[in-house]
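Read the single chain below, which is given as structure tokens and is the form predicted on its own.
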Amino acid sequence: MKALVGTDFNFPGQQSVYHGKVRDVYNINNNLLVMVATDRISAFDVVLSEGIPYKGQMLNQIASKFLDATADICPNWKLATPDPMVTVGLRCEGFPVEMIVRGYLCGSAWRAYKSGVRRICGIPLPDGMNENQRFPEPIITPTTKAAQGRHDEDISKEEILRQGLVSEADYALLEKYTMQLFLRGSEIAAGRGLILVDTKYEFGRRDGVVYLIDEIHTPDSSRYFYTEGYDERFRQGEPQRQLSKEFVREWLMANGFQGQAGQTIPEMTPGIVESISERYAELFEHITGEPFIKGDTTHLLSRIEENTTQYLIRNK
């Protein structure tokens, strides 16, 4: 199996390239971002010594799926996905933060919790609440959007607006689309079996209109879990089965690695990045519903770049 860890395209009227923890972005003609889902893998903010088959193109198909499925709610910045593993979509100034909403105390909040914390991102939590129980209603925990090598930080509405981030307006708006998304992307979970525990969403600028932007439920950006077992798991405190990357920090985390300094990243032996590819698939499947087809592989590089230029140059 073939794993795609690095692009260096050239594509026509292309202006620039980012090159992300697991995205390469090229801008076309200040006008397009033609965003090619790698098949890197990051945990703790750092990118993994190996990468993993078919993860770009699972990814990246199930964000164009429910890009697709929340059309309605607000517009998005996708155009096309020429290739699996590449979607083509108007280029936006993005918002610098980022909008996550938790429907569960679990993850990161959890661990918060545990320690005694009370209060996320201004948002007081009560005394005795349990692991993986679920909020009276969502909650949203926005984090800044951090430069490249910087971890994201939590951050309160009230700072958002005092440091002048984002306008109350465009805030109230964004707040509104995290909602209506989240609900959204609960609806389709629940008709799978799942739950959509949390999520992130991040959101953009073009002539005066708010886009939504980058991936969206993803097994990367959230947490999924099984609706079957939940409340008798809860019942007795045991861990949810879940759908998310959790499993690969889980691993890490088993192996002495959390992304802290002095820390070494364990050995990805080809047995765990197979089993990693395969996780990833069963996740895909789950929750769209859909078989997970591989795409060819022989000739990745190739099948890309003939892939996303064919359709640059017809849609001039």
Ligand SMILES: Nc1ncnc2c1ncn2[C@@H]1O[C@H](COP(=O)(O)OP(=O)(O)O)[C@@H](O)[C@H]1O
Contents of the next structure:
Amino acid sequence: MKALVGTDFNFPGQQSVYHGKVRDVYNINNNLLVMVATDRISAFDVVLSEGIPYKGQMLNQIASKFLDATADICPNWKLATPDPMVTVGLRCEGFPVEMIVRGYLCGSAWRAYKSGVRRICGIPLPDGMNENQRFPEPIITPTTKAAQGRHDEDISKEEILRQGLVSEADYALLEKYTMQLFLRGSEIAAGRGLILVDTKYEFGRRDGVVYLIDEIHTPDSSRYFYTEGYDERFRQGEPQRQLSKEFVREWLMANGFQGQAGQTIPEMTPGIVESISERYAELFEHITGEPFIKGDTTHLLSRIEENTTQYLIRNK
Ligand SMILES: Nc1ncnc2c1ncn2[C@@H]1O[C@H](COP(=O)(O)OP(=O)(O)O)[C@@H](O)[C@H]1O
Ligand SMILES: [Mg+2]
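Starting from the form predicted on its own above, please write out the structure of the form predicted in complex with the named molecule.
Once more the chain from above appears, this time first in line as the rest of the complex follows.
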């Protein structure tokens, strides 16, 4: 098993490239984006030392499927997936916020709540909630989209509007889309015996139109629980069976790393890497309802380069 942790292509029409934490994003003629989902893995906003074989393919294929399954709700950036690890789509001007929507109290929100916090992103939370408890209604807890190397930070709707990060009219649309997408994602998940616990959306604008951009409903941007046994485990105060990156965060925390300055990332043994890859495959199969078919990785870089170049030439 070999992981793809970096790419350095030169596609026809290429203007620039942005190496994100996970994706390598190629700007084609200031018009299209070629987004290569690599096997890099990030947690607490840092990229871990080892790649996870097939993670990029899984992420790209999950996102691609759900972009298609939500295209009736709002326009999205996807045009095609010319390679299992690549999506090509419309380049948009991203809004500088991430729309996080939560149906349940967990993850960082639970960690804050447990420490006594009762207001998250301006939203008051009642006393007496337990970990993984369902909110009466999903809540939106946005973050700023921080510059490279900085942590995203919680922000309230009021502050987003006050700072003019997003206009009032645009924000109302982002909220509406976020709730509708989350509802659709939850319905699809329910059909597969899963609960979509929380997720993150990014939006952008192009020619005056607001588009959904980036990945959606992937294990990197979302958290899922198994429906079966949720109630029982909740009553017993037991941890939920979850399909998300949270197990990576938990492994890191158990080994003394919480993304804070001065802490070192624990060593990732081949066993850890393999178990993370297996967890991702498990999620892929659950959430898509399809078997995961590994792409041919013998000439991975040239495969990606050829598939993508051919697409760009054919669709010039
Ligand atoms: N259609 C799009 N137009 C412009 N930017 C996009 C689009 N889709 C995704 N992006 C951006 O591409 C990047 C994807 O790479 P990622 O690895 O997630 O990077 P990051 O470390 O910035 O989160 C993100 O910064 C995301 O905002
Ligand atoms: Mg990202």
